[in-house]
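One chain comes next, on its own, written as structure tokens: the form predicted on its own.
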Amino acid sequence: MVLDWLPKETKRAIESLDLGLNVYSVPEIDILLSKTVLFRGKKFRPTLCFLMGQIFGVELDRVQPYARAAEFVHAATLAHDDVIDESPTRRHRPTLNARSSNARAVLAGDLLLARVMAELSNLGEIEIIADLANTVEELVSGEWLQLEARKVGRVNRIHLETVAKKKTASLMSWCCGTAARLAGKDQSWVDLARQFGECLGIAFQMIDDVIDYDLKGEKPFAQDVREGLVNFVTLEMLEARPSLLEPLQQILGAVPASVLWPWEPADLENAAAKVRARADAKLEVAGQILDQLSQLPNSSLESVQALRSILVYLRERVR
């Protein structure tokens, strides 16, 4: 996703990141994970760990176990989400639950989380472990809130932003804040780094919602509606045309293959443009925070530029 824009040493660190588990007692778990949620991932969250680490002057080797932990936690959420959503595929490949069973997918996700806690506890950074435990709680509560709103057409912006903050942004925020912790910075710097990750994560989710309505995307068109969820783009259409609520409510989570969508192309186009504008505003704030972080004494100019490139990429992302 962003590897072409990275400093050479960061790119090497990401490409060589060890994601092996070596579960000798049950080798099948290793195989299933490597073919599903750990298969050629974009490693976006580890990328944030390494780049933010360099901005705070932390050696890549010291960041490595936390980057590994971030990818494992993300993979665990994917394994669990696919069970909750009853998804047979992810990125055109069978999901872990489709390859095995729902029970095994849940257990594999649990194993990833257990391995993260075991490995990080050996490093002795108690504050970082506590931050991650809080992050996992945020991930769970975000999924819970989203689950409660399934097949509910009348949701509001506060709900969607809360879910995005918890489900998508919280782990990115942890990745960024961890670098500040490792550098021994005070809480104000930790909070600033975490705010960068939060803005990035919310914008990431908003743009994902725009792409959800892309006919040429990797997922089925309007996948969220098919799964019973109102996303940011759907909300914009409902706010612009409240009369869409009743027909939308009838198809949420029960969409036949040849559905007649209730909105007009112009409704969708205008809503997507509004969501992109909201995402741009979040990315603008992230850019302002990055300006502050770039003033750190040991900050890596290449890493600052790489993070700026990520902001540009997200702003222009169409797939």
Contents of the next structure:
Amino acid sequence: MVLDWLPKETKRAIESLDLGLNVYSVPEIDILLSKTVLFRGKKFRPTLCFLMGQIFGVELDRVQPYARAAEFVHAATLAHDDVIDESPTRRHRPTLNARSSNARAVLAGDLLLARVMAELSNLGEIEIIADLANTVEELVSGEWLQLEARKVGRVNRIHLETVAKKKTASLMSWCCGTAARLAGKDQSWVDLARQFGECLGIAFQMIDDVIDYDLKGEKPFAQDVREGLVNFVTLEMLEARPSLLEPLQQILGAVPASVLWPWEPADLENAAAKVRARADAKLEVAGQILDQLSQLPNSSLESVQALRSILVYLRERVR
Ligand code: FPP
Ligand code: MG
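Compare with the form predicted on its own: the form predicted in complex with farnesyl diphosphate (FPP):
What follows is the whole complex; the chain from before opens it.
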């Protein structure tokens, strides 16, 4: 995250967020996690927890264990995702599976989830724990649906939106809803906060898909096609030019070294612009929800501004 936009105390809470595990029985797990999925992440989800907490008037100290839980669940999904995707690197560094083994990466992810269960159950907020259990189920089913669609060229928008909602937006939505629950707000406020997180998450995934097709991006160009996946941008290209389906189907999940991409640069440019416009529409809804949340009596104006800056950051991010 670009920490500069954050209120000073929130920034301090994020910077000092304790992500230590102290697995005394198997210290190797600690070492591996701190070198991989817990290494210098953007802490985007903890940031959402803290900022939304400030909007609902919940003290930073009370939010802290939930921010830690959000980062741990996120880290667990990445550990497992890199096994599923057989990824050798993440953030330019060897993944946990590459450094160790698939089996250990799965177990390390499981340990993170176990730690979250233990730490949150100590706090006794049963509704928040139940929400998180549902979120973990969403994460799993989103990833599962995506897996089922590997090497399938003919996917529709409903499928992609469902996957984005479950796989990417569900945890962000939990971060926001948790703040409302901690403030003791009724379900309508929890739902509104969750809707904010969901819009943000879907837009986040859409922009990720645009970046996937950016030649200057961090990851290899068209990594999703290489992994056999049609993403939001690919779908727009296919809708605009259905004749691309056949040549695309040929290379999905098996891109030859000497590939000649089947689309024209203009197809890609137009499709990316359409996806950006769809992401903008989601961020616009998020902005409107923020207007409503800013009316809350304890709402921190600085935190509302910081969340608005995040909406702009998401729209403009290039990596
Ligand atoms: C990254 O997607 C992956 C996710 C956002 C979620 C992965 C979810 C699971 C593996 C299932 C649930 C697991 C647990 C532990 C609850 P990506 O592959 O599109 O992005 P990447 O480029 O960052 O790998
Ligand atoms: Mg992946």
